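Presented below, as structure tokens, is a lone chain in the form predicted on its own.
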Amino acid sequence: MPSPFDPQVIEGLYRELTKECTGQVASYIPELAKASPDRFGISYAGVNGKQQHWGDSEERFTIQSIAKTVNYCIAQKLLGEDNVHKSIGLEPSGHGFNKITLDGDHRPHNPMVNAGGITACYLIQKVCGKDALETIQKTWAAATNGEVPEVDEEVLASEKNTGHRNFAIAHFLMEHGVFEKGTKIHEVTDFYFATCSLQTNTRKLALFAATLANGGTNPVSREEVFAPKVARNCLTLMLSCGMYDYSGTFAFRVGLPAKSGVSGGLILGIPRVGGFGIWSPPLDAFGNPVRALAFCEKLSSEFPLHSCHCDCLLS
């Protein structure tokens, strides 16, 4: 199956968006503030294994909140969907990603906000213990057809030194019984920060997005990294909850599963077609990368990708 995307069109979008200069690089994690606002990379991986790249596709940055997708998948793989969702809800929160809030059943609203991401890490740690981070790293490697990702120690230290809101969220989860009595909260938060501090680039992100889009099977190695239903569940919650408090607007305008991170990374999954990995550090007010958002909207407009698209809408 050939790529449905004309490389010249993608090249044109990339060049057009290099001129975009709005947004601010994240500064609440001091180490992230060092990123150049001019960096911009795009990668595409198809479910046929074919790959294309534009711009700064080999530059390394940290995964940040995109880690929540793989952590959610691993939690399901280890514990099963039903057990995971006893602790983590399925609905958009209606609040910012780092709000200290739970749903009506005293659970984090979904796996894509900080409370849900921290809870997924807690669940993985319960099963894997001290091997939890290695489990994450090996899974990322399997999904991206590459080496085991390293932790950026400078970013990790910066996260720990400034992560007061996440510490508060973890204590809030403990208070409301999401964590068992006796849980060592600092070990959960340290693990969560480490998963967010793993290094990646757009080439790897595109392959991860393509693995999800391919029903959990890596399109290059043909290894099943996640069961098809696990990949489907992740894509579904990315569509409804993956873009912070902009998720509804993104679903309306783009209509595809996506997840962003405050380092400027974004993954876009197109079921049965492929995945994009995009990186551009300047963020909008919601914490989403400005150039990546614009690219996704233009891509969905240029090609019939929206999940609710039908030809009759064009007649």
Ligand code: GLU
Contents of the next structure:
Amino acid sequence: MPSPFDPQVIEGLYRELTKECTGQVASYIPELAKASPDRFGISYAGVNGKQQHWGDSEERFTIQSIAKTVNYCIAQKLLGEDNVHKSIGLEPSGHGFNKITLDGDHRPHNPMVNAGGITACYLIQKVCGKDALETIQKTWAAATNGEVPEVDEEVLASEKNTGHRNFAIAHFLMEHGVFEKGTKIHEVTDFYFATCSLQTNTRKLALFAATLANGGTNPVSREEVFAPKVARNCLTLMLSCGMYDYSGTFAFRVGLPAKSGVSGGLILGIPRVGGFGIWSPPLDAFGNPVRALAFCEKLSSEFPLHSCHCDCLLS
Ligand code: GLU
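I would like to compare: after the form predicted on its own, may I see the structure of the form predicted together with glutamic acid?
Below is the whole assembly, all chains and molecules, this chain first.
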């Protein structure tokens, strides 16, 4: 299948967006504040395996909340969809990503907010024990370019030293029986922080997004990393819950599944077509990377990609 994108149009969007200088680099995790606001990379991977890159596509940054997508897929793979959703809901929360809150069934609202992401880590750790992080690393490698991602130890230490809200969320989950009695809360939060501190770049993000968009099969290696239903579930919750408190507006304007993280990374999946990985550290008031968000909005207006758009995509 040929790429539906004219690379020159993408190049033009990239250049235009380098002039966008609003937003603030995240500083609540002090180590993240060191990122240069000028860095900007975009990568695309098609389900046909073709890849293209613009700007700082090889520069490393930490994956942050984008880890919630791979963690959710792995939790489903290990425990099955139904068991995961006994502990984690399927609805947008309507609250900030790190709010201490549960749904009416005493579950975190969804796997894309911190309470749900920490619960997915708890579930993975219950099955994998000490091998939990290695499981994430190997799965990420299988879904990307085969390289096992390393933990950024400085970011990890910074998260642990300042992660009071996440410790509070974990205690709240314990209090409400989401974690079983005897759970070592700090082991769960340490694991959660480590997954957020994995290093990546836009090339890997694009391949991960393309793996999801390709029904869970890495489009380059052809390895089935996730079952099609697992990938579909993840894309669905990215569409409804992946962009913090802007998720509804993003679904309305862009109409595609995406997940952002506070280091400025973003994955955009285009089911059956491919995936983008984008990185630019300055964030808007919702915590979404300003340039990446603008790119997605412009891309969806330049090309008929919105999932509710009714014309044939490649006509
Ligand atoms: N490690 C970050 C936290 O839990 C991830 C947040 C995010 O990227 O949304 O605060």
